[in-house]
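The form predicted alone is given below as one chain in structure tokens.
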Amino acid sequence: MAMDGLGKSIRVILNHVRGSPVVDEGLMRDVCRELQRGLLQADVNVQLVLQLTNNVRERALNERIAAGRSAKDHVVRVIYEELVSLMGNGEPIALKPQTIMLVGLYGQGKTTTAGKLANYFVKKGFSVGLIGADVYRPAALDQLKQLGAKVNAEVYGEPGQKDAARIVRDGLAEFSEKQIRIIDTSGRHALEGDLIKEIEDIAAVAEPDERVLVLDSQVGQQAGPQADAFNKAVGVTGIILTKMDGTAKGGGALSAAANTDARVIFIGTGEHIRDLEPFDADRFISRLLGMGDLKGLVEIAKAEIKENESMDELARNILSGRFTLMDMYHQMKAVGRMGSLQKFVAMIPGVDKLEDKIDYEATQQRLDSFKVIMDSMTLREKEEPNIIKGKRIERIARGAGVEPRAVRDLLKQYNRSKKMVSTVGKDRKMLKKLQKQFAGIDASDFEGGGE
């Protein structure tokens, strides 16, 4: 989770207000004085973190409290609130035919970037283009090429080409039929003058919908000197952050990003194909703080899992009283393709009361571990999972190459999720409620999430 460090300490604080016998000037000053060390260790401006306590000093003693909620939650819900607001909120970039024009320096993601997007669309159900601008790093288009073949875009590119605007009006003109069409242009160790004019050269070709500049989480405020320029060039309309995963400078780059005109319009959370996630200061802010992301985990879901995996033939199989190793297989390779295990689950609500007794590591080992012992399974083992016993358990340890003891260990976790499953499928009622949130959710069920 990108700004771990933050999230932490934040909660330290919510948690100190929460048991605070009032809310007065006292308290107010200590936790204004936490939130500015916290802020400050992730990097955000100065005088972003002054505005926002004061903020919060302010709100919180002279604000009208709304009528059912008592002193201490209206400060968490203050503190919560001006996070949000110190992030920043834009419009996300449109669900539409559209082409878009990458910009950024050396070293900031922007080719992988560029297949992460084309990824983005792809699942949305878009037709993709992918134009190889970069005319001066020599594996540029090799890496874009590789990028597109995993995500189902096609790409051109023009080897030996100096003329990058030449490439884009010949790759436009290629992929006229494409829905979506996304330019990576070449990078510079700074803003060169030679670079800028590269720069406007394409963007006067290409004409393009969004001016998508790519920074760096980790270099932090100078995200902002960064933004200034090229938006001056070319008329910046979005940015996108890569590395959000764990960067103690995030703050920095977001609050930096958030104070220019162009928009945060996606972070980037992790090395996989699928780690770009659109970005919304509320769900981010929730997730930051522990409050979970159920409406986000739900989308990820619907995004990843196929139709025999789905909600409802799962839901199917528990009214049946039936739930097979085949369904806990297919769940745990549902929740593999969603992300890591730290990041899936962050989204759920309260999880920060777990997270420190938590081994994500080991767990991690431990699914894929069963993952490869299902895989030594017979369809009919896996349909019918009381047959496996003795020799069965032998050869399955066998082809998976482990001891039989961890056949056994999954078994035995199998009957504890049957159990459990057995238990929700005989209450109607929450069955109803699990099938209603996954075929839709509203983001205000979950405002302040966990509380």
Ligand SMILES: Nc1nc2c(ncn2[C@@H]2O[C@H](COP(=O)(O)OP(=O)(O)OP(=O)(O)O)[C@@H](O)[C@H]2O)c(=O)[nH]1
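Positions refer to the first chain, counted from 1. Rigid core here is just the name for the largest C-alpha set that superposes within 1.5 Å across the two forms. In this text, all values refer to a predicted model and were calculated from it rather than measured experimentally. What changes on going to the form predicted together with the named molecule:
Superposition on the rigid core between the two forms places the CA atom of G220 2 Å or more away from its counterpart. Annotation for V122: C-alpha shift under 2 angstroms between the two forms, rigid core superposed.
A displacement of 2 angstroms or greater separates the C-alpha positions of M374 between the two forms, with the rigid core held in common.
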Given for the second form:
Amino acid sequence: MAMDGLGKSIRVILNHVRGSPVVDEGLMRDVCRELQRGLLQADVNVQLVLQLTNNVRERALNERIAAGRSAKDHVVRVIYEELVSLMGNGEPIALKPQTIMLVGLYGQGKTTTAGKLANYFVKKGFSVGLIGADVYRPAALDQLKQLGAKVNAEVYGEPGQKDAARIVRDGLAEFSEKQIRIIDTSGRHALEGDLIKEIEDIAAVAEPDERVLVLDSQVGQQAGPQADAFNKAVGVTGIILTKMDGTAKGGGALSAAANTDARVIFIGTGEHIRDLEPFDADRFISRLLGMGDLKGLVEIAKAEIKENESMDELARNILSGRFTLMDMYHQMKAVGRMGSLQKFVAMIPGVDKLEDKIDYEATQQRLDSFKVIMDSMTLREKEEPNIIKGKRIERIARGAGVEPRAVRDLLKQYNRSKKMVSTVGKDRKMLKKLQKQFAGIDASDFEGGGE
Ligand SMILES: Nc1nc2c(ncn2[C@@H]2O[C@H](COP(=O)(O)OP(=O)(O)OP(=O)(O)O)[C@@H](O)[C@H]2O)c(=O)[nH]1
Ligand SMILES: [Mg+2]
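Switch from the form predicted alone, shown above, to the form predicted together with the named molecule and output its structure.
Next comes the full complex, this chain leading.
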């Protein structure tokens, strides 16, 4: 289905970007072409697609990529931010006395949503009146009355009255004491002149604070023109997307939001009165793009970058030959934090991934005991561990509450690490040993092994 196309496009884009070390015209041409394909398949209108991809291209090329950030991270972030800003960043509906008018085509969910909104405000302690101004469908008022009874909101209607604006005027007078007045209007199968006239008249009488377009999330390319027409008639201030519990991912909403300049405020997620959620642009776009939690993904990317940066620095220190107890400690800590020595090893040119399993828990335990021991050392001892002998060992052990043997173990570990570190990058076998050593495997496993 159409929306899956967008998700696929985004995955293709990510593959393009992943394979590219830089963000240049060529890459962005590929990325934008794919993004256009996906957005068009997702029923976003052409003009909007072009505008969006232009923005993405401009920003991706002109904004500086922050240090340590990959091309992929940069491009994903720009695409994501552009999509979020289109949706209007989900500014919520104000919690203040107001009149809210719902508009939309037939069966989009206006009446149901009127009930849900009433419930939302009642639960927040407001007095709410519902006004049934659907003069088109005979059963409309009964439907609204049932909903009103469920949520403790009074309902005003005039059975048989054909003048919707008149019902609204009377209803507003009746509900002059209510803090929230919600007007349910009629729908039509298509955008007909009499519908537009009707809602214009209602809006003129009611002067509603919010003119909310209720839009079925399954609506495709029609979303743009629909939103446009309602917007011209009453000036749409907000959009509520219904039936988000279904398979539709709501791509049309992008067009609707762009056409009206209105923000999406709620989504309907079921037939029940409670099934109304404040709009969350992050989640919506993740769903739209079929990428699980995209925001989460962006955050993971950020965290990965930080780790890579610290590993970079560590590698530089190690290769420069300076190696103190603190370095060893940081090195082990970094390994533990990364949860993967593979990454570290893979950073050294010419070295393949190591397949050996690492026991991170053991590494962490050793690290903890080393920390306690090192805390009772002087700064000089940490920087020049070879001065630690005899009396110093006893003193450190006493301070740390361990056997002198533990201190000697630490020093042995240090000497081995130092020796190995000095040959890192020259010798593959050495790397394997280093890996094992970090993993806390007993020293005898590789003592006597050559370099
Ligand atoms: N699953 C699901 N169904 C919904 C949702 N919102 C509305 N519906 C259903 O959609 C159908 C139409 O909803 P209505 O509220 O009557 O739509 P309307 O816009 O008032 O329709 P008209 O008054 O005929 O123009 C009903 O069967 C609702 O139960 C939703 O968020 N999820
Ligand atoms: Mg209705």
